[in-house]
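This document opens with one chain alone, in structure tokens, the form predicted on its own.
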Amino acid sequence: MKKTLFIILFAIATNCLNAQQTMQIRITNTSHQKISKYIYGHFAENLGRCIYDGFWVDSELNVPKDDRIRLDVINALKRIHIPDLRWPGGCYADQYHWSDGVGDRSTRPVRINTTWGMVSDDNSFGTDEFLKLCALLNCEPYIAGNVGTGTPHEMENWLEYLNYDGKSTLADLRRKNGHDRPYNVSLWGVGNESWGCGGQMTPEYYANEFKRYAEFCKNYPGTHLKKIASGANADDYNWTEVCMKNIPLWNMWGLSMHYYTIVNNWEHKGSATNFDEDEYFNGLKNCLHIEELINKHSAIMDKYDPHKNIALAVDEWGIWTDAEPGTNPAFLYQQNSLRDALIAATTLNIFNNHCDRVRMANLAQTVNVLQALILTDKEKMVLTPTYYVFDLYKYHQDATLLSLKFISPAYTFQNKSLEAINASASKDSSGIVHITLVNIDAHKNITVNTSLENLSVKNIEGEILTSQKFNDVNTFDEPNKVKAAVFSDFKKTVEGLSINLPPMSVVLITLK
């Protein structure tokens, strides 16, 4: 009995020692790089219940609306200061014809969304509705033009409708449809995933198509287009090489790259809620892989663009799981857990730290699809854990990146290990410093001791996002299970600050 008790006490003592680790972070005010606000962009494809039944609801639904735009969704997104919204796709962009979605709604043609579920689209949500949505959100529109089934002439006409302030048939049509002044849309995607659903093109063929289409994407007075080329799928480095070599750099604002965190494989991606630590660990490992992709794509871009004038635009990213049981699998509706919030926070830290090249990113997708910020069910609405990450991180937008130097402890699981801590920091125009730290370790508290060089601090505040289990979610019945809260487990030290990060947590520290 005494021997058994000794073993139990020794195990408890060992676990207590292992449950606490310490690391050092050195923060310096040496960077002059800006963290572009566009890194915090979002994506709303005409897919499943993102647009229809998400943003754009039945006129009889008993929620506050402007026309048919759902205002509780709008107000939630305004709080996190979304800078831009990408639409109409995604894969849907290359089968979307803009003229179907303007004018009298009762006469707009009904089309079939052959990409996402073979469902009918009455085109009641079109160009003018999207631009009104962006105006309500106080964000910039990012439109993906149709290269797959469209023509240069069609894209040229769309831009004239949007941006021309003079006398023309298309500008007058916009005025007739209720908008006298031009929309001045500048963020413009020339196709989407042209290597796949956008046309199954080779990079050489797409580079020529980009040049052909881009020639007719005109800069109307008052609006200079930021043309974004359809870039690589994950680790297709040859696509980046060919595009950077063959597309004139003066004609391209950005080159996109898409990467989704898949826990298992594309056929069996894994459950959004029913997963164990093995899948938790694998999800974080695959999320962290995006940094290798950024480094390798950036190295290729550096060969042709050493001054980093061209943005790497990660305009589709996030975790993609199996659809929720009982829902249409083509609608890509998935729940959103604490794990997903840690993936979002980790990814945003990586983007921030690579802001010299990554100057745009768009989480997929905003409402009811993939790693959504918001889920809705008729009148009900719930904010996901990922929403709260964007609320914590909004202060980095257009702030100056601060340099962080540290060696992270390991998060070890079944003889595999990952860096447990990731972080980024910035200083805004008023001199306030924001540090975002993520502890992905499922079990251990980690104390982070920071040294603050050349940074004067009078007031310190903190917020935290965490929960008891990595698969905790917010539901319509329990909407506040995973929610940001005040954080105070830190203290000022001679060198700077000591912060105790709980397992599976995202922490924002504000220094004033």
Ligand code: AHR
Second form
Amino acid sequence: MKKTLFIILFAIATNCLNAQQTMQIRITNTSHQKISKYIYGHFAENLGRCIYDGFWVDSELNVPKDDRIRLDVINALKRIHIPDLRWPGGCYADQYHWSDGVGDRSTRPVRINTTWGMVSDDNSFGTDEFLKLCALLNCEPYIAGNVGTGTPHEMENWLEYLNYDGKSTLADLRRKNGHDRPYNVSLWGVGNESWGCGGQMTPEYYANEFKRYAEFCKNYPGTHLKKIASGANADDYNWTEVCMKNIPLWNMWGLSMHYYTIVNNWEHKGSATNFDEDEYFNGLKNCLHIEELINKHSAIMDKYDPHKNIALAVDEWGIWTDAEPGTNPAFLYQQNSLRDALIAATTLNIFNNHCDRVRMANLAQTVNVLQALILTDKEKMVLTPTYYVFDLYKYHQDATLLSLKFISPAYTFQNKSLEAINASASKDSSGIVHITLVNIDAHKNITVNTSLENLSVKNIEGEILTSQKFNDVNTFDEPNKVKAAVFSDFKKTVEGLSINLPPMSVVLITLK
Ligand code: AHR
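Output the structure of the form predicted together with alpha-L-arabinofuranose (AHR); the preceding block shows the form predicted on its own.
Whole complex next, starting from this chain.
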């Protein structure tokens, strides 16, 4: 197969009478950029029913378990190859004291989760339980350290407990608690949202705090820390500017940025299930805004770091709706619709296409909180439409980005319009090409005509995620309403390949 491949999709963005549109894409392999697997990371906070009653359940619950970790959840997540899991927060990170959560569970202190609903946290799930969870998931732990109410000494001790292999009281404590070998935790957050719940700091103050805390985050033999600075809230570009200017770049692996898709406004975010096309359109529009944020934060980072050594870590993202009626609003439990899957798929395409700078991202949050992959109710468990997106996209992890060129037809609603199609493509180490295409248009099929020149394709496969309505969801009574299925609405043509994307669909095309 030649190094450069072109898929030419021709296109005529016409509104036809049968609501059929046609477009063309050109794909080249000129980028040589790797799509970091960390873009496919997840986030599990001590919040609501994510850890407690999500991953970590009552010993009496009648599901397969390892200790109190429920294994049906683990097995589902293993299938999508989670590369890393972030814990204990979020906001909870800056009120969490790690020494509360190690040793004999019966003597661990009970603390109040003042951030999320003033509920008691018996600390039965602590450091060793989290590391066990990551081992079961076969993923890397990403720990967010406490800057807001912690001390550099406390952070230093936590790392010694986790990563030191020699003789010390803290390393011996880890051994006594059942883990002889060091955990080699390398992904390390220095605070969370330090501009807000993490301490209401100015960027200048935080940059100093980062330097003070980071100084005591030691690289024990065998583990080089990837320190991630607490970054901007959405479009707070000054935060990025000040951090990039004041933090020595050698001491920072990544700088974070948080962005949530809010349909309406923070007070009235919008229902997760009961919404019309106006809200559907707004949700997609606000999701697409993340590309502008990435471009602008990246441009600032480029000034200080032209070789792009520092990762932009979007370590919290996803749609945030009103909590489900009847649930504790502080638990952030929301249903998950086809719209949310389209938001996830679109965002991941944007991350892939910006993988030169975006080298980490963590969807908020894995189980029972915000844009969850999995919802649970006692013994029952349901995979959300968003889960299937991660299943379709897992092939992009650590693959080489292929650049796409295309002009999308418009998805028009009332007097507003968005690009209907977004897409990304990659080639894995065995030469297999994966293309993920999203049609967000609520009504129109769009046909993508491709040329497969320079590509010796013997086998073409497809998978699709779609449903009749944008607010279709999976429930405990009807768990399989929105799920991925085999897709065959493509055909080989003289020019190459013609793919018919139904409205509101995510399609994976695999070229072997
Ligand atoms: O994910 C929920 C919360 O959103 C996190 O705790 C916080 O970091 C962010 O504001």
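Positions refer to the first chain, counted from 1. Keep in mind it's a predicted model, so treat the numbers as computed, not measured. Basically, rigid core = biggest C-alpha set you can superpose within 1.5 Å across the two forms.
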property	result
S488 C-alpha moves between the two forms by 2 Å or more, core aligned	no
